[in-house]
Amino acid sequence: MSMNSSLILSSTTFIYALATVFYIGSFPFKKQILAKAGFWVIVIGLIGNTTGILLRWVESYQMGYGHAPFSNMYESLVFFSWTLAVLYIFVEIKYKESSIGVFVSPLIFLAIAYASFDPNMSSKISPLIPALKSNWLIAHVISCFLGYAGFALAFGFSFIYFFKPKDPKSTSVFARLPSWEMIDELTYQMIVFGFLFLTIGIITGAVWANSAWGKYWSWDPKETWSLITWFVYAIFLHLRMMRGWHGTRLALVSIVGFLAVLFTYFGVNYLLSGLHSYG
């Protein structure tokens, strides 16, 4: 059974990997039916998306282990990348702001190519570990990539910054890049959904812990990790509501601040070990 879900995993990935195409073809040929396009192919995208996802979870249950499919590191990409186009769609939706998905389309297909791809990430069903037997894994897991898609979404937008040129009458092809209020907008309203939900993850994990271990912290890297990343959001968001600060250098500093939940959700995993790494 396990080869429908990967199977249409792996076919969801070429979908993204086609609304990329249109989005950033829009681009040059200035084409806005090309990144309506775009648009639908990721719809269509995150039906194949949630239907993986889901036929993985009745999968788990008929092989008799019965989880959530959020347990390994291939899980958990492909669950990145749902969580990142379900957040995409909807400001797509509320801002009617095509050519944002230049930047964003990209990290929709990176996410779960990495997963598909790469050689050593196992697609393989298993038995959870007894300490990850739990309801808290759910709810931790969700808000924690909610967080992170909210940030991943902010780092796409905050890169908008670099390429929109100064000059209003400029005639770049940049130059049709949505308004910098409209930017400045779009980046900190993810940094603060993202903030809201690294938050709830951390508090769940917490309790989570503490049920699972009898502690709530026990300073495993992912967790520092974790907390860094909520201080770097933390700042940008009292460097833009106390410090009035706009534009490219908070667009650097929310650039940090996903760099961060990189190496929390990566770097934690290859290279330090501890109770979050994923096998």
Given for the second form:
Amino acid sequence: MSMNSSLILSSTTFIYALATVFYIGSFPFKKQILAKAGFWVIVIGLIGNTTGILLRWVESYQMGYGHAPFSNMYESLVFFSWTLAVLYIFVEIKYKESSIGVFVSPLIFLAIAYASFDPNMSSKISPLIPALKSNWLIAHVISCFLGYAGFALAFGFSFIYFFKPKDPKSTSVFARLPSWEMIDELTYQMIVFGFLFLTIGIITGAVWANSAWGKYWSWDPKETWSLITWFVYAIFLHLRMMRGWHGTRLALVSIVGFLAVLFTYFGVNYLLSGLHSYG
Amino acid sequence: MFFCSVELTVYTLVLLATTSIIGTVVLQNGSPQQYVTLYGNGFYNLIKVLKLDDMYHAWWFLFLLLLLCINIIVCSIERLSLTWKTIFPKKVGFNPDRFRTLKNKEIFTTNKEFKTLASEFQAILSKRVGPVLYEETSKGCVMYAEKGRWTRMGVYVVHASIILLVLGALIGAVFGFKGDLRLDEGAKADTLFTTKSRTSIQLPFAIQCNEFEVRFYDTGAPEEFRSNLTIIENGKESFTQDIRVNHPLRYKGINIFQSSYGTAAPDNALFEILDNTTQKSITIRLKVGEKAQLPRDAGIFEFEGFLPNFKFREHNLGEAFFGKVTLKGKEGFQIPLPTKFPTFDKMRKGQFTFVVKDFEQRYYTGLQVTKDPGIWYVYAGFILMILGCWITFFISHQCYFIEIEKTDQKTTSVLVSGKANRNSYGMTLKIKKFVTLLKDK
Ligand code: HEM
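What's the form predicted in complex with its partner chain like, now that we've got the form predicted on its own?
Now the full complex is given, and it begins with the chain already shown.
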């Protein structure tokens, strides 16, 4: 039964891989058409991704467990790809800059590829333990991952600073990348988006913990690391708004922030122990 | 001023972020033995001095949090006194020259007559943005409208929410408590011990556990824990309610959570006593502490109690009953009767062999009982933080400016520009959209 959704989701992995190839291919050859193709392939991938998630949801009901598909590492990675794709499609439509896809499509692909190909990753649908049965869990997971997606895109965009030549007359392939102001704006908007949702994610997590264990904050490693991440991005915001930081200096803060996100997401699970069993 | 600088904010946040890592790597709230085995004696002393074994409550960590609060408060007061007049001006005014030189301006010409244009644009501006300020100039007119001036308060809302969170946490730590309560099915209690300091707390009511139930999935994983509780006030039953994980009972400021469970000591059991001389056996049901006559008046058997984990020669044999056998004219001795090994007592090769035939399996429920009068401050802080972030990030103070000039008899030239205190790119897009709207008119 659970074959259907797994099959769709592994096909999605290949679709996202194709999109990545298109975006990267469009870059050195200055082929606008390849980038356009990349965009539509991502849209198709997103349709597959969405179908896979919904089907998995239905399957869990058929198996009698009936829970939203956000309950283990596999499901969270698949959902992470989904949030990344949605946010990226939105950004490309809004800002009409297809060259930035080079920096984001690999992330969309890598998240779901990790879920599909890591042999230690179980894609089995299993029942929820009592503590996870809460609507706050759904709100918590969705907002955390929207936040992570914002930070991931900001991370991708931050690298543009290091490639884009400062000289406007430069003929390097990287001269086609968006202007410095545009990157600055893009990174900032993504971080602001991520920050709002990380904040909501931490808060819904706290409210949930308070209804399950009677304590809204217990300094569990995952909680602490999400707070550390929050601190890093709060530092980013103050440096930009109050100290006027811009460019590569600020891009480094955004990169450090995303490393904190990665540690919160994976490092805590594999290296530290605590209440959270998955991302 | 030292306390009011963003440098201090940034440095404190950097320190908080980096030191917070320590508590996720170093074991928290362990015993001295654990620390010595894990890190050695030298590090253990360092851990003790810096309180790294409970670092989120260590003096220096709390000091960093305090610094953050002072920073926010001092800064907000100082900045608010400066920006108050900007946020709540007596009279809104504007400087046309500043808007004429803005980067994101759009200029277009139209054949429409000046008068109609002026009144049309004024109508659009007042509908889309807000009250319009209108001034005539030598060549035509300028108009100005703004919205969202109040959103400049957003940051203060965010910062105030942080103070509320810290205040709520402080109130909870001082006036609240958290404790564990273990209740056998059928038992009740009105006192408990706090988890941290083990001080006893008297509740304003008693909690009675009528029944505990655990359900499992077919995979063997637990599906649901449920306790049926009755609240007893002044000796009278007040009400009865089920609690489950994620569905606590909240009453009179006290919260009762389902947190664990286990098997409780049964209070009666059915014993079989085999007389090895006659090969006849009797069965008898006894409560804890009750005694029974042995066959042929050979002595007395007493049901003494129950242990969930009985250790026998370093092996854990699990649940076991205990009895005391006193044969006539002899010293009494204790016998263990592990339920998993019914033939255990046979190996003693006594005059009588005892077996537990049946007992009622009972559970105890592990409850977590908490009181946190600071929670409402914390929740208010949560709501304000989300609202404040939303306002600060996504709504801005936007000013729109339109200048209309008669160039010659036929055409009129229009300049549209605007600025916002945040998200300047978004404002540029807004101005572009606004211009299309004006042109379509
Ligand atoms: C974590 C603790 C925080 C501390 C200690 C802190 C402290 C400060 C300080 C001292 C200032 C400068 C003075 C002022 O304008 O009041 C400031 C400015 C600012 N803070 Fe924070 N802040 C914190 C969290 C946040 C958060 C979570 C946000 C997210 C919305 C934020 C947004 C801002 C903004 C936008 C400004 C600039 C104000 C302006 O443009 O006038 N702060 N912060």
